[in-house]
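Starting off, we have a lone chain in the form predicted alone, written out as structure tokens.
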Amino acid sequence: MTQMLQGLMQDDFPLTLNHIRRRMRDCNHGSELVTLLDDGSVSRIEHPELTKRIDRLARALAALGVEQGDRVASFAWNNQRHFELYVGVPCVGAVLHTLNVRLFAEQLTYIVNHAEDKVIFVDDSLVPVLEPLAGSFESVEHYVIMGDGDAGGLPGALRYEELLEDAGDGSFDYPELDERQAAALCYTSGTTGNPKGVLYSHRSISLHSSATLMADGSGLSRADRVLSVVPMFHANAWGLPYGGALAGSDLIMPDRFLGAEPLAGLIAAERPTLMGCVPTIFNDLLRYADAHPEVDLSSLTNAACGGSAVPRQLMKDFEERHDVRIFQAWGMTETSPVATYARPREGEHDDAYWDDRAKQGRPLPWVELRLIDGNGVEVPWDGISTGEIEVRGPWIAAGYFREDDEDKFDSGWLRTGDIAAVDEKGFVQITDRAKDVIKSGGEWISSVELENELMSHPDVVEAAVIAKPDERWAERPLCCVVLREGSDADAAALIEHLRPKVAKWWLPDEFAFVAEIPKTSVGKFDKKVLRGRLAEGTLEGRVQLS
């Protein structure tokens, strides 16, 4: 019987990319992809005619050479080439290596090598960021612009319009695929040492495409239109264009036009329903919607936010001034990329509501998640016990590219250095990274739940909390904050504002008011160098506290 039955089942049906390719090109029709041109106006092609092209780009590999297991590197922004590459090469069977347009010289010249990148394909409006790098280059044997800009002094650069010119018309013959084999490299930002590479199969990218679908996460469906702000650089930008693609939805790519401006303008003409990026481009956002109130933001009703925690106050400012909500997210580069989304029972929006969420969420299905104490003792969900978060599941990470690491990767468990606690729904409250958690006199700091309590300041646009050394105590909290323009808070009004919602010792002895808080690559607060101008006496706006 059962031998019987396992015959009626196709379970080895292989979860590979060219499912997608298929349903974009059969069942898509109607649905497009918007690009914001650099005079504003904007490109659209529909999903079956943008197939086409994708078989033009799969032979155009052919002919450069590029074989299954290939590394092919993106040095680009979120438009609709990326997207075509996105798609064409892992459906050859090479590996899609996207680089990073913000990492530092060094770090560009180490994972090109260490990844050992055949082809680099490049927007035009980065060539001379890369242009220098090249001579550092070991395997790389073309370069291919994407654009009609200069292509500088890049060794025999070729054109990408004028590839695909040449590949062709007509269907590709895309082979056969192995589900586990990789599909993508994506390398994490390396803020301590070197990056690490994780490597995304066709299996666990079309696993989290499908969870993008599910109600209680994205909710991707066929009626979207998904604007893609997070970078298609980190992350597989979250696995929204891959799950926009998956589900039929309009995708909407804005190029390197981040600023609040040009993406209102984008929001008001093209009205996206969800838009995925992190809260500092919302904190701009917001700030230039309340300027232009003439500005119609209000079609974002499903908004992801997540790369650092989300302010309450800057979801319930959205929601009540530009009917705009925001949900929020948790995950990282090794989750491959999303774990847990925050999205609880819709009912009476009152504080309780608010709680759940200002939190990361619940673990989507299929992801697993535990919390280990220092003591390597797992810890209950009780809300109020605090660990390490552990996770493990069918698109999370088991290790990295060509490096070892066991201590971050524990008998299937990643961990992932963040310290949080779970309630008894399953909601985590992540309270900090675990080298960023303060530690006064014996007792723990959360620096996330104070830069949340500060960022709740009408005049405060964005805070960071960093430990700074004390005879007494070991660690006392140093507030780095940016306060609104025209602003006359101080100190003493942002003591008040935090007395009532903190603990008494967690009050600050020391603020450091700043023009900016440095960034991340991928627009995370960049603490390390905050710590660093601590120690070198160089932190700004220095205001102690009697």
Contents of the next structure:
Amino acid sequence: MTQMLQGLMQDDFPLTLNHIRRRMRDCNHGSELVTLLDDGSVSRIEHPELTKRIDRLARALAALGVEQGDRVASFAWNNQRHFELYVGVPCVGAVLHTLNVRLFAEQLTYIVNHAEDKVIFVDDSLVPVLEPLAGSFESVEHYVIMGDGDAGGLPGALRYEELLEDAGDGSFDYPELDERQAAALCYTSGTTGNPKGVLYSHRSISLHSSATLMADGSGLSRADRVLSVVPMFHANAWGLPYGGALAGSDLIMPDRFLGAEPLAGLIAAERPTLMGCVPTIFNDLLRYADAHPEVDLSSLTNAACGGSAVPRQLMKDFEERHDVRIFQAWGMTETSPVATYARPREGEHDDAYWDDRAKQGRPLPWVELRLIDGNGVEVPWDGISTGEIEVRGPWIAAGYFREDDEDKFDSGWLRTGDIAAVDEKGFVQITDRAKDVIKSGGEWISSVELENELMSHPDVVEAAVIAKPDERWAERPLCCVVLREGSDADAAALIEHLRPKVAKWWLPDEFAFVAEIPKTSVGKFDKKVLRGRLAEGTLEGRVQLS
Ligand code: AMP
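The structure above corresponds to the form predicted alone; please provide the structure of the form predicted together with adenosine monophosphate.
Full assembly next; the chain just shown is listed first.
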């Protein structure tokens, strides 16, 4: 008798977002989704009720002629209707293309036409941004306005709530989906050329969402209240909406109110346990909370920060002054995005512990990582040797949508463009973006480390370090710094602050005291702009040390 060695498990059970939808309907009783509204009040809806609206949306999509594989775009902030699209569009087999509302006009036109979006769902508050571009979109058949606000001149605009009303009650006959089919599409602005489309599959999102429930990742659970500040157009809001829906967490959406004051109010009122956003927003929130001692942020026991290096001092200040714990994660649009998470073993909060917290963390289970040097040789994990991070795993992109970019992929590994060292414990420490590295006299200077050290000075609000061409050394670090209002710190004081912390030859010989560090559309320091100003001679506040 031949023994059957495979096929005795339900290996064909598809990992699709329909499972998340069914869990919300059947298992998430009592879990709510909260959205901050224009008048400062909030709307609330429980997950099972939400799935009834998603069923209506599914019918409305069919009525609009949306078919499997069609791209359906959203142009929206973080709110309930955007979440309904997150689940509804992929569950009917279409692909949700989350448009970054902060992109330049030409980039938006490029990506809508490149993706061939058929329908665009737009928040009423964003109609004025989209309207001037509508004439340049070649494939869009319908605009659907979310909210009661003015539809402006968007041609043939339909109303979201009317579509749902007309769609009627009752369950929807969702199609059987292949777990490998596309569910969502997000463009990322590369270093060169046009933005590139990353196409997430049902399987990749399902597995990434499961990873958000891992205790050594963001550890989402039924007990969490998750405030998703990171925009839903930035790499699926780092997986928090899908992960929260899978876990049955409460989800709290700030819509477009991302300033420190409304966020602090929302945190005090709704008591989230977890919040995800870039360091810039945490930085604003810290300054606001320091200035307003009545603000209570202490419900945030498990905040997630990433998108750029998270200064150690920022995490320490939050923990010591506001009882808020922030953990650092690293990833990119191409990695769904979370790939590593900095969760050292608990114990004494000594320097070694904080060294680990300030790193980008260990790869999550199922993510494999290696470092490759400039000669294509893998470098050891000794905490010192650096190389470009390459990653592979079930939620890592294997290519771009309708674009050949073979340079980004290396026999099944994604080249990330991030330079890092990895220590013996598997903790990754990013030293630079490949395009940002500073090479002085043939040796690397880590701009990330200099920035971190500068931002640990109590008077430094933001610091971005770029390379300045130098005749003798090829490049030298130039530190662009934003000082706290009223501070009288000067270049000499900052040098004294750095002196005990970095190698002597890393000490900058030039600062630029600027009013603001320019930011990208997803809130990261835009060093390209700073380098441009330096080249043009328009970089303000420059102070050279002799
Ligand atoms: P994006 O695709 O827009 O999310 O950008 C991804 C890039 O952001 C990565 O390749 C890194 O350069 C940077 N990044 C993300 N998280 C971190 C982090 N924790 N520390 C340093 N850089 C980060």
